[in-house]
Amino acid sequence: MIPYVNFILTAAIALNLYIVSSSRLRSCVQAAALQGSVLAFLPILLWGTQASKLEIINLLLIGIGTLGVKALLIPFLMFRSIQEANVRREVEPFISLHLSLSAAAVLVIISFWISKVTGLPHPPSAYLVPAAFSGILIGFLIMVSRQKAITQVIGYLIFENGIFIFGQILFQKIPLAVELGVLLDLLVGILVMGIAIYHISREFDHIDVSRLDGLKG
């Protein structure tokens, strides 16, 4: 099982920098939506084959929540967000796609640093942690370098992906409503933050957060 785990953790890193080098919405969305599809098969592939039948339940009940929420239920609201703002591309972000995914590469550069010096758990496989790390780093960089709002969702959404691979070492210590609130958290927090979206596009006629700043003073 660990070759599959390998292959989606390394497919989570890369539609991270996929993220952060594109500029257009929709494919943000589409790309975070695969990532939870990815995600939602990990804790059964991780965990199936040492665990108990009711940690069997548990774990394809997380992965059933993981796959309804990030990649369907979000994305789906996220869609509807972009429709509603009229918005198709992330023109002007705070910093260049450019100098955005090499600050991302060097992050996760970082995150496999991390891996090695921490004094973690050891992992069932050796790129969970970077994956973990790198996630909720490029999760931040998002959410500080980009002007549109629901971009800022996205980046939240990674951030908490890269906080769910992390969860997955102490699995056997974390129990199942710990990791279904933490879902429920999340969507509660998207929902909050696309009804936000929803009323600055219609107050405002954008969703571009740094030309909120002259609404200070």
Contents of the next structure:
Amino acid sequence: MIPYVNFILTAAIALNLYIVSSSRLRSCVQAAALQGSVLAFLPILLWGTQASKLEIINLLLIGIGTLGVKALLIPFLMFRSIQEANVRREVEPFISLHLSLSAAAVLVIISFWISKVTGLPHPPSAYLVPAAFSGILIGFLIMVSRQKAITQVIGYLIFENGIFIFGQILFQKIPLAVELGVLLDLLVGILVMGIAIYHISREFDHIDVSRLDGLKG
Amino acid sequence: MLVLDIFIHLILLILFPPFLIGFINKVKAWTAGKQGPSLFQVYYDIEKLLKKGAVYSSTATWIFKAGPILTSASLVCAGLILPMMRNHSTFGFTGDLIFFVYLFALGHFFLLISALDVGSSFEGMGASRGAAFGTFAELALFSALAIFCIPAGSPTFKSVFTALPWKTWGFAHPAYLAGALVLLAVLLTENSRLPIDDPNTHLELTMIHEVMVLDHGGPDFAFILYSSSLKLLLQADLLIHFLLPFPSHLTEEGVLLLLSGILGIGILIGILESVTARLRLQRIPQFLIGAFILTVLGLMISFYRGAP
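Could you give the coordinates for the form predicted together with the partner chain, as opposed to the form predicted on its own above?
Following is the full complex, with the preceding chain placed first.
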């Protein structure tokens, strides 16, 4: 099963890079949804062969929960808030897409380097740590380098996917309840952000986060 | 056996390329529901052009006349060291992979300076585009080849193609998949196919390859046509050697693999060209930088895992 895990993790990193390079909001959300649905298969592929019956049910529940929340519910909410807030379809980054893509490549190199120097004792797949860190770092990059509030949500989603991958290393230590709680938190976070974006855009005609620095609208 | 191998290699190298272009055009015609020109149309075109005389601009020097021939010659040399039916070529040597890429660059260079030589503003524009996109494509090409070279330990076709682990090619070693995708992107760029450049367009403002060869006529243009089809054949051949396991000796299987692989690439390009639109000119560097970034990911995997 490890070959498939490697493939999924590489696809997750490649999708991170795609989201950074894409200039359309819709394709960003679609890629984030694809990443979530691909990662949903990660727990069962990673631990399925050595788990007991009860644990397999746990793994399946985590997978189904991730698929439902990250691949269906959150993209649906985000598409709706894009529609309701009447945002323009382009991403509008602070720095150019070429530059942010190069920055993302540097972050990928850093995440591989981190996994080499930290040296976790026995990760099941060599790509788990790099994929996790690249998700976290690229999520931060998207949050700080994009102008729209909705892209902050996308960055947050990628960030959370990175943490999800990292959590897979510690599957035996993290109970199901915690994992599902994290999913619920994520969902509530996206809901709150969606509502906030809707209200901001109703009050001020735009959702430009650089204007949030000033006290008056 | 060796003589037979060299013979078939030369026959395929010299005579096959125009057929590939005809085949792609046929696939595009079929996808559009048309009959399309004959599979051998490019041969007829080349024959017709060779019979014609050439007209030269008064500002053109010998560089303009030498350009098409030197381009064809450097590509034929590149074709000699590229393996075709086997996983290595008779003329291969240590480091031939790098030599191969630079022969390509040499051919491209002569095309560029012969376009600049006539002094036409349109051709100058085309040459500047060709140089810019060629630079990006070469960066991506070299790093994509490096993904395959690192596990093999040497930049030689023979060692790279024998070291590829065929059974675990895609899923266990996603780096190879990234490398092959980037090689496909470079193939489309270097041969001016969609989505980079439309081979059917005849509007100078958006063309890349076609605008560089506007002033070539007669036999010169025949050589240009021939060398661009040869370039496509060689790059398709390079790509399928990374995708398919070729035998180490001359067998029917190797010939069959080669032909089906190249025609498969032809079908892929034909369908791709039927369903995609051309990228905006400003988006092309981003496409190529994206390809390069993908190779960074592949390179990190190759470095990190060492020899898989």
